[in-house]
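Only one chain comes next, encoded as structure tokens, the form predicted alone.
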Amino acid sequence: MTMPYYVAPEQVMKDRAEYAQKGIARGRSLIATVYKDGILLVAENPSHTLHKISEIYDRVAFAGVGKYNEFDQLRVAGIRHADTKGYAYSREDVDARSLANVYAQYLGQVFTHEMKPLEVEILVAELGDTKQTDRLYHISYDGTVIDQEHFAVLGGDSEAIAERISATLSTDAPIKQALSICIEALQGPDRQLNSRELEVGALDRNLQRRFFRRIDESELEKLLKSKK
């Protein structure tokens, strides 16, 4: 009788982590940062129809990097979860922390028990009544949740981008300045990103009830020109 091939559990976990990390690293990066009037989300994304940044609920936004079909399924599941909870209880009961925990449990379950982990990193952002109550939850492919303070960077060359943005970040910056800081951190010293290569959204405290807004290409071009 042939003995089954044995692989140590530690090696299995290591291989799965490396597989997911390689898939995520091939994707383009994304930054979320707190600014004067809310939370700004900026992603390198040349597609005008396949969005990496979306609204989940009144004050909650979602962003993902990695395999589009995988994080988009998570986005849809998050919307359904939020809508069901808001209908069954109240709209105030829908928050980013509980949603991040649901995502973390699912991603951790897949990473531990399935052959192939999800090649995604996701972010759940919640706009508070004040800047101090804004929340950024970064959830990794293995279900790890990180409560980020002031900014979060997902995908691609995240360490280098995080270093660049931390050197210039100002949480009191208006949206024009915050956008400029994010773009400069994404593109680095060796290239230039234009409005067609960017996807931008914001949770804006100046809006009413539904606080998420998508900044389209024409508005983005005006913001980019006005900062020069």
Given for the second form:
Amino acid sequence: MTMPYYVAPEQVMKDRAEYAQKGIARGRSLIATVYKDGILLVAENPSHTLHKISEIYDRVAFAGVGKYNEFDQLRVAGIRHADTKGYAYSREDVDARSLANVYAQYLGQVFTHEMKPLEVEILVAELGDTKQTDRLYHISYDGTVIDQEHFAVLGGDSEAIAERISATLSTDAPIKQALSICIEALQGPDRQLNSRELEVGALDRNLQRRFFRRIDESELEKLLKSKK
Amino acid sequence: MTLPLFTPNQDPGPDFSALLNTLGHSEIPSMAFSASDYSRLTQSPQNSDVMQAIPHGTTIVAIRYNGGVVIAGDRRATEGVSIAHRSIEKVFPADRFSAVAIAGAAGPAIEMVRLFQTQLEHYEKVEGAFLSLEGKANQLSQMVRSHFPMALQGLVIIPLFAGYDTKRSAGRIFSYDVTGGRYEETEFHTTGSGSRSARTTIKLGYKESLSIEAAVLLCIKALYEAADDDAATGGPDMIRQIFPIVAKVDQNGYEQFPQETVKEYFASLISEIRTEPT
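Next block: the form predicted together with the partner chain, after the form predicted alone:
Entire complex below, previous chain first.
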């Protein structure tokens, strides 16, 4: 008779966390920050069609880093959750907090019960009526939710980037300035990111009903040029 | 609510009504209760007047003009011979570049519009791309078809779909029948109980590549004539200041005209056709 190997639960969790962190660290990072007219999302992303940032609902946006197929599945599930909720109740009943909780439940469940944790970190952002009610929910691979104020950094190099951005951040910055703060924080002192390597989206308080918009390459180029 | 995740072979894709079916919701009107239930309800003697008690929306018109398409509808809903609502809205934006208007049983029709709007937005967000105008028209056709059993019981819904085709840079109009049949109209279309008078009016005034002003005026004239001849169609309500909903869809998207503007169009129409008693 063979005895099953005993592995301490601490060890299991540690291994899984390490595995997930490694997967996430391979990908590039992303910043979300509150700016003058809403919430700005800036990601380092060489692809123009495989998005990291996307619209979920009128006031809610999604951003993910890590393994593309895994966070994209979460993105679609989020849209489904929001659209069914808005259809069954009303558009104003859709909020980021409940979506963040549902994501956290799922990520936590997978982390403890499945073979392999999800190698993703996601962000659910909600544009409030005023800057004080803007919300940034940062959810990590194990289901931990952090309600972040002013800014959030996702991805491998997040600590260094967070340090850089917290030094320069201003929540009253107009879009041009906020964008250059984010890009400088993302690229660090030794690199130069150009508009082709960036994906930018915003929840813009100047819009109506659906507040999310993508800032496409041509607009981005204009914004980057005019700052100099 | 839990996170709606599916295995790859059960995934409903970008289709919102398929998603509702997979989740087991029954919000789609034709599925809420079966046609035979409805038939039993309406045909039992004590409920024979159920049909009379269901609000019906009436006249809708749409005209192509040189920059896109204009779509308009009156504001009346009737229950049998009485007026149920004076300010109902029957013209809605379907998404940024299209509009949908409905005539027929108001309850399920408005619900169908809500589902259609969600369906288009859902597709756009999941896929990250707009459906083509033709694709949108076909989606609506499928919804009308799935409603057919209810239409046979008397709950008829006839939508009218109009939009701006960004690839062709032109406005397009699609009409439907109760079976979900979808027909593209090259010039204009009218539907609902006042559609006969409205059609004749437009027919007499229609020219190729009308200006936006001429197209709006023609829509308003058509609705006025429909209201003049059809008891179920509401005319301009000067006392309560309620006027038809008029919207255009052009290269900048859907835009509804303010009631004040519609009122001005009516004022010019009335001064044109007013006759003094002799």
